[in-house]
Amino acid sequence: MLRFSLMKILSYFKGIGLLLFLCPLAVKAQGTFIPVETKDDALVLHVTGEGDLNTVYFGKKLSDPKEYQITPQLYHEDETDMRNSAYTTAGTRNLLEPAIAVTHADGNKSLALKYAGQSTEKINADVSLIHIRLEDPAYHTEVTLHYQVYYTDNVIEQWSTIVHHEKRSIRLDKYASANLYLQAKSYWLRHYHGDWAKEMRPEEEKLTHGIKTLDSKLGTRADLFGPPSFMVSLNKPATEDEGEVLLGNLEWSGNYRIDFEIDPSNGLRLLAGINNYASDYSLKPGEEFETPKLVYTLSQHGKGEASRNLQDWARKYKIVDGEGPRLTLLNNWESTYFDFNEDKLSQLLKDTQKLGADLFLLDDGWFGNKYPRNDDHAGLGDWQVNKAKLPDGIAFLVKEAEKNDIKFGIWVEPEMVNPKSELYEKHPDWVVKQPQRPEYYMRNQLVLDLSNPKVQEFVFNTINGLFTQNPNLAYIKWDCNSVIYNAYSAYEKDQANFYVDYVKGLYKVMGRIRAKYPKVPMMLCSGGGGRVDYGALQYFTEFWPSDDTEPLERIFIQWEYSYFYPALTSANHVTNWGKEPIKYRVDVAMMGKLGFDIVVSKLSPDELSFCQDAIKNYKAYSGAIWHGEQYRLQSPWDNDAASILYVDTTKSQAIIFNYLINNRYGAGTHLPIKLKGLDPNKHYAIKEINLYPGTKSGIKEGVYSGDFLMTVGINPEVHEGRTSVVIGMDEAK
């Protein structure tokens, strides 16, 4: 009857802060525990007397590890039910949606994995992988749970691997990443949606009981209609600085899925991984298959403490050369399209180094000769340089460019063929396409099945090629402009195997050519953010978040980019797109890493003049906005004007954009905006930077101390005659 009563009164107490006043009540479960700990937080399960693995313990750290052992029985761990499940199996006890299903060389559907070891390797003195062997003993089939621990920056990447020993293939049916399991009273998603120049538009709800799926279909280009990335709040929207929230993305650039499932006792089931949409993958005996990696951070203090955590990692682990430089560039597109000669270039590379950029791109037209690529109608596949336009070739460009002191860079889109091109009438076999059906373009092109190893060959020879011959080659824009229809290949004897063997094989390209180049910058582009993730953004520097440039949409777009991406692989240009003068486009692409699509011809001198100081401070300011700590002021979606500012490591210099977002009457700044992430005892210089010549700062500025700044803030005075602002903060000495 005390067992009873005590379990009774501790049933209401699901919150994790009371957990401690609780912990001497309780009586100590039995099994073995795994704490998976960070910096401030715990992942825990629990092995127990079955040899089940449970998820057991999720949310902040503890300071005495052994209390672990009591939240089985808080929490009502029930041995007979799996909703807790770190890895729940289909076919057996398991009555919610599985992480994985199977179908046996015999037939059989069931799969019970039970608990078989775990080995923890070191990596570095901050980075940990933790293995966890689970076994089906019926069936000889294996999996193991992988989580790399990132412990000062508060991230775990988790992925799975799974092999059979049986005497034929058996077939994964579902194969997820990963399988979390939290518990709150209520949850809230956060997740993004859009199309083409309309990425990353934001929605938010409650999460209620049933399955929310977020997932795409498409093959590749696969983030066009949302990317796989989410946060999840606990027991109430999450804040910039409160609240309790777990953000998430998986790395992976094809068909993705993430299930959301609310269990009848209120516990969240979060399932992410490949899209077994057609993809009931075929697997050899002996085979090991390795799923994507979900990378994920939980945050005690709101979304900005998150989205920090995730930068920091992100520029330390997975970005190529994340702690290093970025080059400002101009970019030729839209400024000739695909109507541009020796003579023409030759000025652009001057009007570069006139400018003040690092480097010049050639982007889309360069090649095709028999299917000359004049418009986007041929040549994708032919890439020969095109005589009739650059009958000197690539290396007199990147001649020229040195010549002007500056790099040169080209665009290419290596995955793609059109109908009307040589590789098409030589290479039918290559071509991702039913032989039934008529062919469905998008952009009036097909794509190369990278599932065949002689595809992935001619495609890394293309990009080698170009390297080769052009050793001062400087820098790669990728570009991947259609998605898959009708999905078949010539090469698949299954082709179940297909949509998850073409990510595979487009991975082992990239990975090759960032092997064989591991410094060049790289820009990761699909047609805008078709393909913003951290599976293929491994191998490059930065992603070109969209194709819509006006800059007012770019403000939202680079906002909600920036809760899991740095700002140094945001690649942000200036164009004619919008009415906003050129002072508010460059000062919106200066957020992340900066970029000009422009004729620099056709400025005024102010204009020039202008862009050319601009380039210089964005030069100055670049460690606080690439390497630096990045502070959401206020949101464009509930203001009349955005702040976002980024303080450097050592928090002796900052910078913040301010930009007008609501043109009614009135509208502006009117109160100090308090600032965020500064040193209290130091004091700063402040200034008004990127002013338009002819203009005076409308700040006050002078030199005021971090605390009176975070305590009081500052006023930008932004309003209709000042759309943008640009304040530069150094530390008083």
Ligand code: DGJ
Contents of the next structure:
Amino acid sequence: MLRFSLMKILSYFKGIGLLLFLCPLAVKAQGTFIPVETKDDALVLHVTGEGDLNTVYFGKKLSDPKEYQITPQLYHEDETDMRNSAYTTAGTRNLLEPAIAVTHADGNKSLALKYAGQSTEKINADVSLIHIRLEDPAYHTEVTLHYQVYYTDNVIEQWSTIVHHEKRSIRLDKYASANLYLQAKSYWLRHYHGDWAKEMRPEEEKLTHGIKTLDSKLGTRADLFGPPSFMVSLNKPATEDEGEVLLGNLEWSGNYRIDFEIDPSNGLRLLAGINNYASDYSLKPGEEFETPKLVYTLSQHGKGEASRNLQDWARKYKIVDGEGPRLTLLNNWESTYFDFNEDKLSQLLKDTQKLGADLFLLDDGWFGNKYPRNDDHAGLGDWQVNKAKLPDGIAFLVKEAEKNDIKFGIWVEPEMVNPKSELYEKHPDWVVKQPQRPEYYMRNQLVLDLSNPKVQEFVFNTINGLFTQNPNLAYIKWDCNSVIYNAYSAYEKDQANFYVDYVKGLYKVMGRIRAKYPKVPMMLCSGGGGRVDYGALQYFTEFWPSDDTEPLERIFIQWEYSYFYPALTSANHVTNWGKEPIKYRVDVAMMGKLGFDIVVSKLSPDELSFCQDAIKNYKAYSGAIWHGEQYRLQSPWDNDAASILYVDTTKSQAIIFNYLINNRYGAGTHLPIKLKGLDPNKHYAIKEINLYPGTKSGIKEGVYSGDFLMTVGINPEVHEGRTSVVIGMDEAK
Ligand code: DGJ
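Mind sharing the form predicted together with the named molecule? What's above is the form predicted alone.
Following is the full complex, with the preceding chain placed first.
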């Protein structure tokens, strides 16, 4: 059988290549094999006789691991023998895009990395960490490649550390986190672009020879034009349930660069890491440079399974309190903007309770006295309560919240400064700006220099002060509204280190806050989705996907984020954007972490009662939405109606959200939609929930078997008169 399949492979190769394959079983593979295995996949590294480390296989796990030894022989016509290098160096025989390039202390630009050993740590029963050490025989430069394997979830996190013992500093001209190698007939890349209020717009294309680069040079708020998330389908575009597909995200909140290079042998070289743009990092002898992690998962069964792998992994291992509950909330940003006082807020606190939400979130505008924050031109950086608006301070509001039996949270944007602020007057050297050039602003503000430890201390103290003065503070929304223009740090000795040290400084602060306040929920916001990556999310419970809360737009934005992030991380607020009725807006927000940003007192009695019931329903099905498995049933991109299902881990409760996307004549669901992820042997009682007062269910309610629902399906009856339909399913015993 084996011989037969090998003969088949052989028949594809001709000429010189063929000679190498004669009697493949007789050819004993040289060197050491290092399989990096998850439950279903294997990434196999090979140390050649010359000590080079190459990727010889990445795909579905083979049942006999010995057969990985055959794979090196399948590569052909590689004059350098390093197209599939596991960490490609520059300056020696490599002809393609390097993963690492350095300038040694003596000015020499060559690097060769030879295998020097490996070790494996068992983190727990499911997680292990493999380290592979590489050394340059000519220079004292070492790289360690790290592979953290999450076995059951089929997820790998990969990164590298670089260290040298030369006499003086060396320059890291490029320093990727990972250098993957995939082999297929063709590759299809899905990536995302956007801008403010237009986040996560996908584009999918066939990769051609050459290099396709996704990158950011925005410094902070780095994902504004595109996040470091991607999908690569092999051989053909993967669908929800079919095809081989790799999903990845670079865990870095600053400039990133992800290269997809098809080499002359049609292999795909994927190089991901910090963007080396203006960042040829100066590294002192003995200092260790750790790259951010690239997280990826490979699925043989389409994008849906891959996304569930990542969602599960994120909840278990990455985000804060991923397996815990979330708070529903009322935010005041769109109902008051900067115009509020104690009376107004006291009323909103009462409204929060009336609505049935758990927490009130006070947004921008509560601080600044010499330069009050009454609009976005002033006050940023002066984190003292504005005495005119809030004479009794935040403590009064926290107490008022308690009286109303709700929690209290607050907005901050601690990395930024308005030129009109006391902070700017006192510490102009803390601000990122070119000393000899005019300042240039985004939203009238500048970025604080977080590479400077004093600034790190200031930002930490800002947040820590809020908590120490208000121990019952229950939530933080951490905003970030500006990119970095005129990158220059008065603190850094070497400007090339600034972009990287900025993000490392940011993480230091976030890490300190998390260590001191491990559980408190925090939203990662960046003027919308300008900072959505697992680098920052490891310190947060949720993110703000976009300022665009128009529900139709939101369906598409939330849909695309859901491939990379679990639903409980996506903070979705019901606002007054758009013309859709309140039911549609609430139903859309419910597919993630539900919140409101509306004037509750302006709701009609029916609208209010609908919202109150919806919050109750949301809580009743939160087990499925927050911690269950997500199945995309019908995409909004190519159907009249989008449909998405969440089923809890015991498969005893599920919820389906259905939204009309297209309002052309007759648009709607004309056929049953087949459900997924249920237990075929269980029976489920199906009922329509989130019904607007005075309306009746339009679906065929009743008890159905999981088998029936997954084979035949159920029609949510979405059409012009029923633009959004939510269906609750509970196991009938
Ligand atoms: C941008 C955020 O995305 C909004 O939700 C709001 O918090 C404003 N900043 C406040 O300035």
